[in-house]
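Form predicted alone, single chain, as structure tokens, below.
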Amino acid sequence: MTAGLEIAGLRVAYDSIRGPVVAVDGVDFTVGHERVALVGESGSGKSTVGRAILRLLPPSAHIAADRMTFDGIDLLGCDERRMRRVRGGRIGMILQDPRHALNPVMTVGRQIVESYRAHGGIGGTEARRRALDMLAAVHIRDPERVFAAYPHQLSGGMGQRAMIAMVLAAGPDLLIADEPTSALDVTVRHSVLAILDELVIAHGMGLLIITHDLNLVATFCDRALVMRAGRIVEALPASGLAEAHHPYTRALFAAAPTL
């Protein structure tokens, strides 16, 4: 499998008025077109890594590592003008929360159309059916509606479905979900993630999801890397977590509350 985002070495660390804090120590791992999960604690390193490479940590984080590369393009030696291009047009990013995420004062569809515009290159009529179309693509059964809509007008479920649309908009290739369903009740949640599934499947893309869920990854994902003080501990495939031999992952398996 051809791995379209490779990280050897990925190191993090912030400043601080007692010297460098390390997040990140040593990363290594691949991204093809499969659903790879970063998983641990809150507190790990995993959000760090998903915006490390993406180049979107405060100017106090300091990013370093042997190899950051997507499909070539290194990510550490870009210049500002081509990492924005790379961002949104090649790699995509789901944030946690859709209403801190979402810009609060532009309606919803003004904001893919705006995606795809800058991503696209195309006119606004146009614009406007794709995002129309778009957001019938992530299961919402009035896109007009929704896309005149604010971000405060909508659900949680249904605002992270009009996220997921504004990041697909732009075509990438690789799909960066950080904690996707954590602000998403049980229902829902199955939705969001049957959406992503089908449209990684029908668009090739690759997408490495960052949650502590281990029931989600079990069932959801192909590769698990769990993530511990900053480093993988373990490398897994997916349906093996409940059989994982590290204690760090079999600890986090025994700490999931049960009825």
Contents of the next structure:
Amino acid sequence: MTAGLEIAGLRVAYDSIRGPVVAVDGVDFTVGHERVALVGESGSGKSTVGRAILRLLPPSAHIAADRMTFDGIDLLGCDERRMRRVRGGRIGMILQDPRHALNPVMTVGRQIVESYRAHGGIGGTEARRRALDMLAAVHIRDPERVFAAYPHQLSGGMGQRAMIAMVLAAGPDLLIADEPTSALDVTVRHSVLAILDELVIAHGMGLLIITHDLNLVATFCDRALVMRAGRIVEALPASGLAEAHHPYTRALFAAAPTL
Amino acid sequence: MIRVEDLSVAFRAGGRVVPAVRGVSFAVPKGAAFGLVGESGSGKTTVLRTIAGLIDDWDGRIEVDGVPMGAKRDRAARRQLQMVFQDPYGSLHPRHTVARTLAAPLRLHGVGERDRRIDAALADVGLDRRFRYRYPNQLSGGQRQRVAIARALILEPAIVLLDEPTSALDVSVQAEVLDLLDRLRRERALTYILVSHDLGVVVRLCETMAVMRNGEVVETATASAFRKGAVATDYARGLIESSRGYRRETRMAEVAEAGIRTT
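Pass me the form predicted together with its partner chain as well; I've looked at the form predicted alone already.
Okay, now the whole complex, with that chain kicking things off.
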């Protein structure tokens, strides 16, 4: 069978005082060696899908699916020990705000080294060398300084790149990126995207981008899945967003102010 | 008419003086909308906050209709300049109802007929009377920003300062709020100064805009010049390029040139 992520009939409901609230209501899609975007507005369920894949939802969430596999691994059925190897190792996740994802009392370098040692099984000296290389790879000009810095000493763009370096150090085959660039300035945004792009093109990584930015999707991704109220209302080639058929996709695209 | 001349602002951080705004000048005619665009740290919000009277220590000249605005301002001067903040979740008091939030500026300025004015202000931003009794946590992001706009307009100011008024909102809600701001300006001949990092938003609302970088204005041009890409500086051109979307060929060529490997 094909490799990559396969999801069919994914449903997520949260417990609440008034009974279960359905956040994701039967979602099917696959991600191969490509750039796929999950697009939608707040509350559409797009971030819940991203977290459900790694079972990173709070205990009040109930996940069910007809099928949710990655390279044949049953993501829903496997035990927590196996899941810990998948998380970070096979499937990485980067979030919108680096300040919440990096450990504030640990230097950036130590966090990347830890990621190498945990997932790569290599020694300290080698891990340190690779961490510095990885910081250079995410276009950080002075890797030695950033290696020794604490997260609060970095700007938003640098922090985001440091977090990406940490996630990529584990060498994931699939990266889930939840609004990876919306906290960044436009000029930095595109160099971060170029890093992800290169990993897809040169190393065959799969990329699932969760975003509300249709302009980014149209120019960066291969396919777009448009979500609304827990469902995928339209799936189409990203370059065809401007000619979408579904009225919701059309309205969303028309609403974005452009130059 | 609002005129800013040679405005400089510096902050003191741990014994060092950090210049945030360096010699910024621009003029906005009455009834016009002027945009300040730039990336984080460019000083655009500091310019806006200084005009609003929220920063005490600055050099230069700020004039409204020929009258200089000092660091200390009287009530009439404060009334004609109102501000809408970026975060509709943080700028409304969580334990005050919408009516109480809207009554506060009226009370401070000793304005009568409060009930009538509150209803009118809500109607202007497309909210009906029932919203008077709601708390912020009972409102959506768009509704909160409408309340913040109503609060700014309830004193009938001549100038409204807008600090990223839609960046916390979804695109469809953003479009509604931008339409609302545009309509209110035309109906009341308001003067706007809008700060945003989003060129699309600035071009949608403003006729003229200044690009800021490192505390300085790099370039001032009309919105239509920005639309056509007819700008003079490389920095402004770069901003336009970036906001048009990702360019795979250009970026991959840069990556290849840098000769950096990723594994």
